[in-house]
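We begin with a single chain expressed as C-alpha cells, specifically the form predicted on its own.
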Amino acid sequence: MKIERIDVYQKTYTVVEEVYAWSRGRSVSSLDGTVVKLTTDEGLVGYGECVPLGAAYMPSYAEGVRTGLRELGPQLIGLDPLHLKAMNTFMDSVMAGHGYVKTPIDVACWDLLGKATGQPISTLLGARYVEDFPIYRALSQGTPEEMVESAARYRAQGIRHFQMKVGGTADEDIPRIKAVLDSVQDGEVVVADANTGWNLHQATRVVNALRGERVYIEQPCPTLAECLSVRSRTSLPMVLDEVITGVPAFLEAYSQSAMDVINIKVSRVGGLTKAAQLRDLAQDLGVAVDLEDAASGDIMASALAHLVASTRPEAFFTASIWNYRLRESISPDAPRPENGRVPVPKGPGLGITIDQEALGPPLFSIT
C-alpha cells in the first residue's frame, strides 16, 4: 500500500463557552484546525487531525501546521503508511521537530493501518482494557465564586475531576483553589494547573498555604528546575505537562523524581506512535497518565479515546477531549461525553464517518 494522494483542510472552531482563559491572561475563543486526508493507491482514506490552542500555549501555531505539511507532504508520496515506526522515522529524518505538523499525518496512518487490518487503534496499540472512561473538565480561570459555580454545573453532567486555571499571582489563586476544594465531594478530584505561571516565590506561597489540603500540583513553574524546587517544598503531589515533550525529557524528569503524573499531549510528542512509546514507559515505571492533546476535534478525539483505552487502569489518571466543547463538528459519530464518561469508537482504526460536506474542499492537495 502507498499513500497517493494528501488532501490538507482548514476548519475553524468556536468555544461553546465562548471564552477559555488559563495563566497569564491568555485565552482563545476560537481554534483554527487543520484535518488531513490521506489516500492509498488501493483506495483506502485515513483521516489525522491537529487543533492548537491558538498559538500561545505552545510551540505550535495553525498556519504552521500547514506550512510544514506543504513541506513534508510531497515526501510521503509513495510511501507505505502501515508502517508506522518507519513513517515517523524518515518524518523526523527529513524535518527535524515540528511534532505537531506530523501529528495529522501519523493519526492518519493508524486509521488507515485499522482500517486495512479490520481493527480499531485501540486494539492495534495492544490493548482494549475498558469500553468507556472519566474525564475531567477543566475550570476556566475566573473568580472564586465563577469556579465554584463551573465545578457545580460540570459535576450535574457527571464530572468528578476538576482541572482549576490557575497561574496568578498567590493572593489570587489560593481563594480560588480553596473556594473550589471546599466545594467538592468525596471521591472528587482537584488539580491545580499553573500552566508555567508561577515563579518559585508565588509558587511557594501556594503550596505552603495548601499544606495537607487534597490537590494535585500542575506544571507550577515554566522550567524542570524550577518544578523540582517547588516540589522539594510540599509533600502534595505534582502532575508535570509542559516540560514533558517526549521520551528523553520524561526520563530527566523521572530520574529527579520530579513528579507523580505525567501529562502527554499528542501533538506535542508528534503523534500517537511516539504518545503510546511515552506512555507505556511511563506505566512501566509506574508513573500515573494523563491522555489528551492541547485541543481536539472529533478527530483527535477518537484517536484519544483509543489510547486511553489501551492504557493500563491501574495507569491511568484522567483524560480529557474538547470537541464536545465546540459547536462545530465534522463527524456525527465521534465520541461525546455521556454522564461525565466517553465512549470507545468501535469500528475499524479511528471509527468514526467523517462528514465531508461539513469539512468542507480541501485547502489543497499534494499527489
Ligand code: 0XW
Contents of the next structure:
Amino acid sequence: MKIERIDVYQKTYTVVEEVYAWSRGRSVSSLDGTVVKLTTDEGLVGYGECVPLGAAYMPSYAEGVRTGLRELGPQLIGLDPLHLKAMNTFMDSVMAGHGYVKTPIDVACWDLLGKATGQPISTLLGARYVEDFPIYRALSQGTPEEMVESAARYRAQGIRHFQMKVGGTADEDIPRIKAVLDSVQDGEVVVADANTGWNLHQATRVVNALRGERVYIEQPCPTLAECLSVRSRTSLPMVLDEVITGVPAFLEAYSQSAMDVINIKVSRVGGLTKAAQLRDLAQDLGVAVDLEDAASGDIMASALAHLVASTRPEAFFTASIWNYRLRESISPDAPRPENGRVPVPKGPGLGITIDQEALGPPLFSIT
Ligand code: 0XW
Ligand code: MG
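Given the form predicted on its own above, produce the structure of the same protein in the form predicted in complex with the named molecule.
Entire complex below, previous chain first.
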C-alpha cells in the first residue's frame, strides 16, 4: 500500500465554556485545528489531526502544523503507511523535532492500518482492557469560589477527578486549593497543576501549606531540576507534564525518582506510536499515566480512547479529551463523555466517521 494523496484541512473550534485560563495569564477561547486525510493507492483513507492549545502552552502552533506539513508531506508520497515504525523513523530522518507536525500523519497511518486489517487501533496497540473510561475535568483558573463552583458543576456531570489550574502566587493558590479540597467528596481526586507557573519559593510555600492533604502537584516549575527541588521538600505525589517530551526525558526524570505519574501529551511526544512506546515503558516501570493531548478534536479524542483502552488498568491514572468542550464537530460518532465516562470506539482504525461537509474543502493537497 502506498500514500497517494495528502489533503490538509483547517478547522476552527470555539470553546463552550468561552474562556479556559491557566498559569502565567494564558487562556484560549477558540482553537485552530489541522486535519490530515491520507488517501492510498488502494483507495483507503485515514485521518489524523493536531489541535494546539494556542501558541503559548507548548512549542507548537496552528500555522506551524500546516507549514511543517508543506515541508514534510511531499516526501511521504509513495511510502507504505502501514509500517508505522518505518514511517516514524523516516519522518525523523527528514525533519528534526516538530513532533506536533508528525502527529496527524502518524495517527492517520494508524487509522489506515486499522481499516486495512479490520481491527480497532486499541487491538493493534496490543490490548482492549476497557470499553469505557473516566476522564478528569480541568478547573479553569479563577477565584476559590469560582473553582469550587466549577467542580460542583462537573461533579453533577459525573466527573470525580479534578485538575485545578493554579500556578499563580502562593497567596492566590493556597486558598484556591484549600477551598476545592474542602469541597471534595470521598473517592475524588484533586490535582493542582501549576503548568510551570511557580518559581521555587512560591512552590515551596504551596507544598508546605498543603502538607498531608490529599492533593497531587503537577508540573510546579519549568525545569526538571526545579521540579526535583520541589519534590525533595514534599511528600505529596507529583505529576510531570511539560518536561516529559519523550522517552529520553522520561528516563532522565525516572532515574532521579522525579515523579509518580506522567502526563503524556500525544502531539508533544510526536504521535500515537511514540505515546504508546512511552506509555509501555512508564507502566513497566511503575509510573502511572495521564493520557491526553494539549487539546483534541474528534479525531484525537478517538485516538486517545484507543490508547487508554490498551493501557493496563493499574497504570491508568486519568485521561482527558476536548472535543465535547468545543462547539464544532467533524464526526457524528466520535467518543463523548456520558456521566463522566468515554466509550472506546469499536470499529476498524479510529472507529469513527468523518463528516466531510463539516470539514469543508482542503486548504491544500499534496499529490
Ligand atoms: C494542557 N492543559 C493546560 C490543558 C488541558 O486541559 C490539561 C492541561 C495540562 O497542562 O495538563
Ligand atoms: Mg498539566
